[in-house]
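Only one chain is given next, in structure tokens, and it is the form predicted on its own.
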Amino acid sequence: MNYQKYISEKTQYYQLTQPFYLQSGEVILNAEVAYRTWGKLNASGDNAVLICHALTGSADADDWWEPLFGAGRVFDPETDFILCSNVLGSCYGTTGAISTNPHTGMAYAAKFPRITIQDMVHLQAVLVNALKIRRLKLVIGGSLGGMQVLEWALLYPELVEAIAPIAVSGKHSAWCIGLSEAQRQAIYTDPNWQEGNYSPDKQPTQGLSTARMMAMITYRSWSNFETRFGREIQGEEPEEPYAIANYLQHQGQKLFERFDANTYITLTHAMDSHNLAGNRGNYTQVLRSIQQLTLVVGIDSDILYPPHEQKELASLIPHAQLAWLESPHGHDAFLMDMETLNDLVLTFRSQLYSTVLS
């Protein structure tokens, strides 16, 4: 599979010159980061905004978050230097399972080391330093992106002025871990998987497709599916599949056409590791140690990261405010109701500006 065709021609690459050490103690040699930028970094290096993408996303934030870009929008290239990097472990340019292992000369495949959200953020920080960014006015992202946002606040507090974690929790729940495991098992049982040593023409398409179908159910809501599909039959014959079944199969096929199975396994394991307390101690105290101005965005119909998890974040982070994306669309509302999201974050950013002036 040629994943390069899914990467923008405007993507840039940063090659690390030093070994990159993971939280596990393992080392990645010749690590590379794919990234995009918009706008211009000012002389003092303090007008940067960092966007963190979700599970199957890429550095092309102006594609999947297009309505948030432009003059007078959340991401305004006239005033901001906007950065989005592809996460460690992904298949869209940054070192991951499809990359060549310098020790073997072959793709890492299933042998790519276990990584964590902290590893992702540490690699982003290397890039931020290389670009001579001295201050991040805002770090923002949803879902997996939101996990990175929270880690940025804790790992690099001196760099980060404000954060906006969206549709995320402070630690991955048993509910989310269980869903991730079921999706991985679907990939493992695909006869083409074979411990990840598959050839490009024998990808574990059915396993990855099934995993995506499971995930899509949790990305939406009961009301979304009921309103959009109900019990509609696709086609004229009664034996034709239900419209919802056809939709899920289509979504599954779309993913295996653009994404790598071992990458999916790598990134869902990393998400399962998400726990802000982790190596820091008491969970409540850790959240209370976050000092940045914070906008926590929850989605009222989210069944993957339900509203009580965002309420918890907002109640424990000292300088946090809670905003609701009221939507019937479920977890993916932050990628669907983007005009509303833009207004919420824009209001927050105007408050930040007022705070600086005062």
Contents of the next structure:
Number of protein chains: 2
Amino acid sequence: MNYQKYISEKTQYYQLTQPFYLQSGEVILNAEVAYRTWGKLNASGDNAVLICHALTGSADADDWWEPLFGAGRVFDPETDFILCSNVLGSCYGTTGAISTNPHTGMAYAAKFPRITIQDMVHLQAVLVNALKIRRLKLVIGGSLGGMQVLEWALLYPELVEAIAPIAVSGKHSAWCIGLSEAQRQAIYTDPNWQEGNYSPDKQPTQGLSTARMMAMITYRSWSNFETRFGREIQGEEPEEPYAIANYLQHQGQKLFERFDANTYITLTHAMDSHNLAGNRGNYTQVLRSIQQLTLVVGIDSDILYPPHEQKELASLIPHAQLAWLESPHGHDAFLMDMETLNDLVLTFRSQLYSTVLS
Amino acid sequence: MNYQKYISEKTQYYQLTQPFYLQSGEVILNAEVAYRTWGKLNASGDNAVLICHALTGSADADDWWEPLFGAGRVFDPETDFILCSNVLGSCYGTTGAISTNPHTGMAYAAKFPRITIQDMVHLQAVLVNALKIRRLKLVIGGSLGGMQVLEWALLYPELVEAIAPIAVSGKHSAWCIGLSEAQRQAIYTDPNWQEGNYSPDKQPTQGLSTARMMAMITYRSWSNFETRFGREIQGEEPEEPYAIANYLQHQGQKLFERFDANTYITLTHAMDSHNLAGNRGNYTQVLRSIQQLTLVVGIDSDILYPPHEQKELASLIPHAQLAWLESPHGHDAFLMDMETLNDLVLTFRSQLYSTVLS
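I've shown you the form predicted on its own. Could you give me the structure of the form predicted together with a further copy of the same chain?
The complete assembly is shown below, putting the previous chain first.
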């Protein structure tokens, strides 16, 4: 599949000159990072804002978060130097399962190593350093992006001024791990899966599609589906599928046309590994050690990362405030109710400005 | 697979003497109903209680609802004649996809017709009539069982004195249909599926297992999984699966050892067809026409049939009261918190007795 066509022509690539060591101890040679920037870095290198994307996202934040970009909005290229990079393990330009393994000259495929959220952040940090960014005014992201945001605060406290983790928890719950595992099993069931050693022209599309259908349900809500589809029948025959079934199948198809099964496995495993306390000790104390000004955004209808998880984050992180993105749409609200999200984050950013002035 | 070993030896079978017509217009010949009874029917035939089972249940209600049985409990064989039959389309004794199609001499398999909740109830009614039951003091069931309960009230008002629909809605939501469809797609992805024409020794076990994993997550709750499993690792290696993943895979395996994929497809399609207004007109008016004394039981942590669905039922059914099974466990609470459920239903039944006396 040609993933290149889903990557903006404006994407830049940074080639690492050193081996990149993973948390597991494994090493990736010739690692490359795909990234986009908007605006200009100032002379002191302290006007940067970092955007972290979610599971199937890319560096093209001006595409999937478009309404947050513009003059006077959260991401204003007139004042900020905005950066978004494709995460380690993804298929949109940064080294991942579809990249060539220099040891074999072939794609990593199923042999791409297990990675963690910390690995993703460390790779982003290499890029941040290479771009001569001295200060990140804000690190922001939702879902998998929010996991990176929290790790940024802990791994690079001297670089990060403020964070905005959205629709996320401090550690992946059993609930989320279970959902990841069921989705991976749907991929493993596909006869084309072949333990991950599928050929590009015979991919486990049906398995990946089923995984996406399951995931899409958890990204939305009872209310979102009922309002849009209810019990509507798509066709004229009583045996025709319901509109909601059709919609989910369409979403599944859209994903397998633009994504890769090994990549899906890699990234969901990374999400499952998310645990701020993982290699740091006591969970409560770790959250209490976060020093940045923090905007925790929760979505009231989120069943994947339910509200009590953001309440926990905001209650433990010392300089945190909690904002609710009130929405009937579920987890995906951070990609749907973007005007509201823009307002919430803009308010937070204006407070940061006041804090700096005071 | 030998489904017989999952059926109690005490199970009785009723063979229909007439063709059984489905709502679709299709006809089933030589239909058979597997059922269990407890206690004795009195001379006037008016001490019967009917139990309706859920998706993968059987007529063995004293097994899956054991704590509700006994002297002074909801199902007391000393006073009541208790009946539970395996639903049409299931694989535990009643005619379904694994039964022999008299037209071909082979199992129906993928050719078993689409059925509805009304079909299930009509078949139960044939049995009720054959057993000379004149009055059902109570029709009770959860989930798919609750759908049958509601249909009983509307299809046989003269037979049914009271109903207790549990953890259910008056029509299957887009949310539930979407979840059903994703689960069916997991089965279709299995190379052994073969459009439903799999051989008994090569069943789509992995697909059915994945479907069950997905379903099991929706039957439980964030809280249930977090308390039981959290981020616990099952093995000693960091690549070993999490305990929750292991648990779900085990649940998947347990189901494919005792259930049939075509049956799963048949019954989830039937659940999706659930709509009290389907062939009756205005939804609100249909619910308002239910005349029985009604106990609607909702589970506060149910994400599959969320609380507002039971509130709707109780607000529209004229003689309804709403009781909450407060539980951290989710939809499955009606099969887990059975002492509490027993108390709720027992209280309702004692009121029925008072109503009759007054």
